[in-house]
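First, one chain by itself: the form predicted on its own, in structure tokens.
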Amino acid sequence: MAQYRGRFAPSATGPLHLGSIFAALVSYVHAKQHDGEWLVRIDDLDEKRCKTIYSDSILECLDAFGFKPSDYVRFQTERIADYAVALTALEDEGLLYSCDCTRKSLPRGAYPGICRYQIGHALVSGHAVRIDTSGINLEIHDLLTPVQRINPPGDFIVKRRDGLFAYQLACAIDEHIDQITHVIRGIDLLESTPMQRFIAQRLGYQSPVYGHFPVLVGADGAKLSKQTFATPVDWGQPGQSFAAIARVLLLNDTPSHTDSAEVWIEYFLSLDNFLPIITKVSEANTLSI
């Protein structure tokens, strides 16, 4: 297994913004600081929201923003075996239960366990698959913010009813396929990883060391995402949407927003507290645009 070895895994159900050149700036530059490789896998199982349309999209943008993966670029569509495999072993654990329950019977929160008396029942089509959590271990030690415990997630699903396989279980699945050691992402998804994080130690996998940064959010305080319809960033300018990032963490002597993709890529790998600048400019876990 490589050294370092990390990743950047957009969605194909849309053009990348700025929140996620963000978030490929900050992965990159922690892995390549680290003498690492880093991969692109484009998460691409919601067979309603994904297109190939979107998923060239992305890696056409990636590329005019000066973002060269070490590796050849990984799609979720292509491990559909994969996921079933882990499924069973799952199954054979004695840990996955259907569950008929529809969200909205159900209270907020953590899902409280209602159909866990299935476990022990053949998996039921047509139904969502849930994992028993029992056991999880809530606490992070993150390597860019502080030591958090997060709230119990309960029994999440990892099929969905529709059939298809959910995040949490693929992704757990890629990061071990893909032997990756670090997974450098946005906050807003550090809930995720107790239960990515369970489903290897389950499976008997080494987990990834995991490091969550602030998100870029707009004047509205919301998080930059395609569900929010951020705009999408000009490819043939990548130098703006550089300089916007140089603004938000309030860096000086900064290469112009004329220059290239190459310029800025080498103006980042130069700062060793990059970093450390996300973390301190950053107010509530947020970097305001």
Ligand code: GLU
The other form holds:
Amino acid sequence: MAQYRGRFAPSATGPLHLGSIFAALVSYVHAKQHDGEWLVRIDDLDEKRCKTIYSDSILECLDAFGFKPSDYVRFQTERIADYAVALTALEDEGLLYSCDCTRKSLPRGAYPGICRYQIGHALVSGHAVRIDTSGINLEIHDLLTPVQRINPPGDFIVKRRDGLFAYQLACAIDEHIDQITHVIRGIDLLESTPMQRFIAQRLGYQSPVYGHFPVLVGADGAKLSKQTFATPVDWGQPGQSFAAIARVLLLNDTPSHTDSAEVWIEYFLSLDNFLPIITKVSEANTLSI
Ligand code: GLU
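The block above covers the form predicted on its own; next, return the form predicted in complex with the ligand.
In what comes next, the whole complex appears, and the chain from above leads the way.
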């Protein structure tokens, strides 16, 4: 097994924007600087929001930006059987229960355990499935940010009432199947880490090392995201996007007048303190573009 296996896992819910290119770049540079492998996984479970045109566009865009995966591309929709096996294993451990609470009926924040009395009963189809999180470790020893304690998520959903496996479950299983050793991703996903680590632990899997980096935000202070229709990057001009990232990071001696993705990637790879630079220039875990 590789000493270092990282990944980039975009959702197939829209074309890549500058924030996603930044996320790809950080995970790519970290992997390559550790002589590691770098995989691409398309998170496409949510059939209402995910589309093949988006996954195609994401893969073509990554290619145009010079990000070369070390192995074939993974798709979550090809792993439904694996998630089902994992769910049964968790059920056999007596950790799962059905929940018919509606989002509207619940207070904000952690799930208060209303349906916990269902533990030990057969799972009911058409109801959500929650996992008993007693004993969850909320402390995160991260590669890039100081030790943090996350607010308890409560018993979170591992399978939705519409039958879709939840991201937290799928992601934990994916890291295991793909033998991911390092998850380097945006700090917006920090709160997912204890949940994914909890599932891995309960299934007897070794958890990867985590690193969460600051995310790019727009003028309104909101994270660039596909949901808010952040402007897609221009594949024909990767240099434009890479230069924008370099500007945000206050980098000097950047390649000039070139749209060659290879030249830009080589440049970022040559920065031996790339990750500390990101953390240093960011304020409140964000970087304004
Ligand atoms: N696909 C999810 C996202 O884009 C998860 C990514 C991850 O775990 O790195 O937000």
